[in-house]
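This document opens with one chain alone, in structure tokens, the form predicted on its own.
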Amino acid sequence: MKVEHLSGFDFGAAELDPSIFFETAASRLASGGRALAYFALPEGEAHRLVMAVGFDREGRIEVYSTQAYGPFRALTPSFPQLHLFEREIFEQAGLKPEGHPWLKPIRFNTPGAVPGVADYFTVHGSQVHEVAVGPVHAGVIEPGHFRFQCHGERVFHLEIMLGYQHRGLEKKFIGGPDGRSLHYAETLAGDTTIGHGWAYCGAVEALSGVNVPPRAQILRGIMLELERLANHTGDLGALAGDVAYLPAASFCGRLRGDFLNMTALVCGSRFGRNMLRPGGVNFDLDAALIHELKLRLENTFRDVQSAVSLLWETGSVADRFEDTGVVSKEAAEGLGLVGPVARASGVGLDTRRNFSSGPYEGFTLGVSGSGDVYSRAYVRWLEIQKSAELIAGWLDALPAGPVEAECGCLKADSAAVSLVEGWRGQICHFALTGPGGKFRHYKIVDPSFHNWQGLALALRNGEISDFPLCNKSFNLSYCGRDL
């Protein structure tokens, strides 16, 4: 987890001339930087373009800004990782990125829709056919539209259209923090309560100058890794189900619930709601609870190990997982993919290591792969083992002391970038305060915002029947992408 407090961050002082801004951004991205956030900040009748760039090898963040009164230079042709950011700026602020290859709105039927650019991409040919799925699905799932351009079973192109339930959550933070702000963070992507809750708390703590007590930091780490354990275990079971391997599917589905119950044992909520607060946590562990958690963790992990080992030992599973839905390292880096799907393609990005702080000082986990479904599954198994190891170690050496520190007013005219490695990947919360110390703007980048395009690429030249398996191997958030 990493928080970068831009102390006394004055956009007037930090402002760059437009030409220098774009040259600087292009230079930094070309030299190994990665876009953490890129958005348009309203300033009266005008806007300011703000970009945060992370340098993973150095664990460093830089922020640049420039005023924008109209069309601006698109960087997407050179840096595809910016394609959604620039489309969102056009959609929300009306500023056109000149040279962007396709300014289709990223949300359904929004005011930014422009005639002609909202059409679906099509492939023409006498034997090419189109398969449309959704947005209404035959199960308990949020709305999303998937349109395949196929030749027989072979997929030439998959276009993914989300944004049918845009809630405007980012705007709800403006004027805060207040009694609802943390609740919004915890529920913006419900299966990532601790990840987003921690990112929000980190931004508030940076802006109020609060140091979280060591015991509270460790407790947060325990809850974050329990969240990772539950979701990775559930994903491995779901992947087994998608290839009709029911033993692992059944076991992992039950064991996911055991991890959720451990979270509920600590704070009363299986998703971790109300565990965190700015300055620390609301719940502590006594000796009896620590003993119970250690016992449950040991037993559940042993069962997960037995269930998951069935996947690697079964030829029919390997046959479906291997060489399916491949995303190369070059493509993953170009699109700015994050989390397990990036690591499965050989991209060595993990916020816990690259931007380590708090309980993750000295964190190590080397992962790589060939970018297929098998790699995305196996990376989850490696992370399950690491999470269990971390929690066990923390429970054995939980430091004494308080579990909260009082947060005062936020510093006026400041900004903070807060990064957390959620179970899907890197979460970014970018908070800016105005003269009164209240949020004037709040930007959230869920890992799914980066990764949906990776799923589309995984289907290219594959078979359409592989879509459910590839989709589950990414397991991205609809609502986290549609804030």
Contents of the next structure:
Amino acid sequence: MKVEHLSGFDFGAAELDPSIFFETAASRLASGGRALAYFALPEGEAHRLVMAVGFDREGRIEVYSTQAYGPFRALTPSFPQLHLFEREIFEQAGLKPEGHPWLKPIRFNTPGAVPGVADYFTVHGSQVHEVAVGPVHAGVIEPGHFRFQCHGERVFHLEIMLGYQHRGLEKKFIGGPDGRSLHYAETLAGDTTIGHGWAYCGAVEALSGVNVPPRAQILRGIMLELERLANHTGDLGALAGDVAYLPAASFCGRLRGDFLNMTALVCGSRFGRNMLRPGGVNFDLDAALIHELKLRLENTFRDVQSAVSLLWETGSVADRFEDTGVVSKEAAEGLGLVGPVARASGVGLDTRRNFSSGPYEGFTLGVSGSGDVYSRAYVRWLEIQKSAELIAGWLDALPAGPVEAECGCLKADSAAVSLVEGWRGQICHFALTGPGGKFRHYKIVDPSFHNWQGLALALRNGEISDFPLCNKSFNLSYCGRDL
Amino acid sequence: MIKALMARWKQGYRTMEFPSAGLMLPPRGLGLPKLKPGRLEKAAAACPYGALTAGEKPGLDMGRCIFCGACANAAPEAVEFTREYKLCASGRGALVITDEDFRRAESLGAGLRRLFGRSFKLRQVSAGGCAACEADCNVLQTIGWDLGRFGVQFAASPRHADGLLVTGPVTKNMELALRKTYAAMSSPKVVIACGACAISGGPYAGHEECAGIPPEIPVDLYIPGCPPHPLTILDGILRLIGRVE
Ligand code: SF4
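Switch from the form predicted on its own, shown above, to the form predicted in complex with the partner chain and output its structure.
Let us now look at the entire complex, which starts with that chain.
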């Protein structure tokens, strides 16, 4: 059935006969559809498979579901973008996707599963060797285990094993919304507090039918773009650091903090915690704050411009960025990559444009690239400019009115798909309510869920020394994927 | 090259003074809480984490608090958050704010201070949180904060570290790695629990997937917050090694 992004819908109408379900899904994915979410919904002893497919060009979503009592037909062999979804269904519900090439655990949360201990892809032959790193890394970063299958310096394949950050988030939404639900959303990935917080609020608002006042929508937009500015600026600095170009690295490190401090100026928290609430926002801007924000934005943006332009003008930087870690457009589409990473490979998906709503009506941003580290860096710079322009425009024309609306009870037996373009890419929250209007299931898809496999591809035939650079150019979330 | 030098000149000198008089959290920030005892029931009922206790022995446990402000919104007459960033404590119990004065973190004994006071290397282990604590530790290494000027640095290996800084609720999947990292450090060594998750589980307290810091890894410094502001982290670390009073 057809569904609108950000409106509640009657979930029962999405049911199909099993054979029709798989045929429909396959034909839709073959004709330009992209899986937004695919999961097993518990129903008594049985399960129901639910798939949400997005059609980016038309900005349309379709949802199909079917009963499943046991093994089901894997679609991964034809549609690699489903590989992790099907593995997740196997791990969470025990339903086996027949024909899936490899059911490697995702979060190591089933009895007997030991994190990092599983079959992994290996390469054999003389002079072939393996380098293992993690889960504790050299820097102050999240835990993950990586194995490089190498021949000399050349990397044939990078095996990525995660799950160390798994803290059991999704199931804690069930029975909500309650006093903790929003905090769970805000801490799905701490650097994407506004992105995930907004996706959660969007789902709740769709299910309760409340309209968010225009002023609150714009304030949310300001916060989301500040989040993007902070992270993109930090990423460009980190990329500079990884090719030992210290001026841009140290300038951008400081400037990232300036953007975080602007966020804190609005809501008290550098990460945007406590800003959002279902129905609106908790903090408003007065004339003095608007003035202060504009001033800071102008100054900080000018400094970012001077720091980042050094990157494009320095030969040694270009030499390391160009042609490193290439992900082709075909590969990006096949794997369903999202966000700046996909755009740098020439995939034209941006939720703000393809599924635009609220403050993003009419949003445009043309991006394309050749899929290397340089493109992933340059796309970020294009987006930094756009975000600064958006915020400046919004601060000049903030509509008057309230910043919150009363959010009532959620509709019973309904569902909502909520999409937000976080700084890493498309975030999808799929919320389902039961007869009492409480969450019966809550599915979260962080952009990193799609993109980790892209990093493995980027490393193919590269060198181990390219890893830090490729890794930074993706800068994926471990906690957002592990939940 | 000339452009890089010009940019350097334009960007200027940006390292902040620390500690300095008048440093505070931003105006809307939530720092050290203040209680007005006797009327806490409404505020306590509003807390989703049981961090606030009304009744006989009223208190706000900063180790469990995620600074969401729900209590102060529900009962502004009972709880107030100041802009004070000095929140760290040496003992778990000291994190409970009552009507008595808050006891800030104390420095290590004279012997350890002599060892670590001028050069203190930390190994950070990230174990299941949302990575915001990590981000605010990382920011201390940027030029704005320049942690290195105090002789404090994050080390790449536990073998090179004097202290272990833990973030996150320690998921069961990370418990072994944390134990191994601690065991790999040579003695004497100190442990810092950074953020509500590491101290109490934070928003994930009680999740079956989380184990918490095992008792064999004794904590010397508690840095509350969700995440703690970099000012709070820096203040705590410097207090621990006796660099601020
Ligand atoms: S601010 Fe802390 S004590 Fe108050 S409601 Fe939130 S978690 Fe509870």
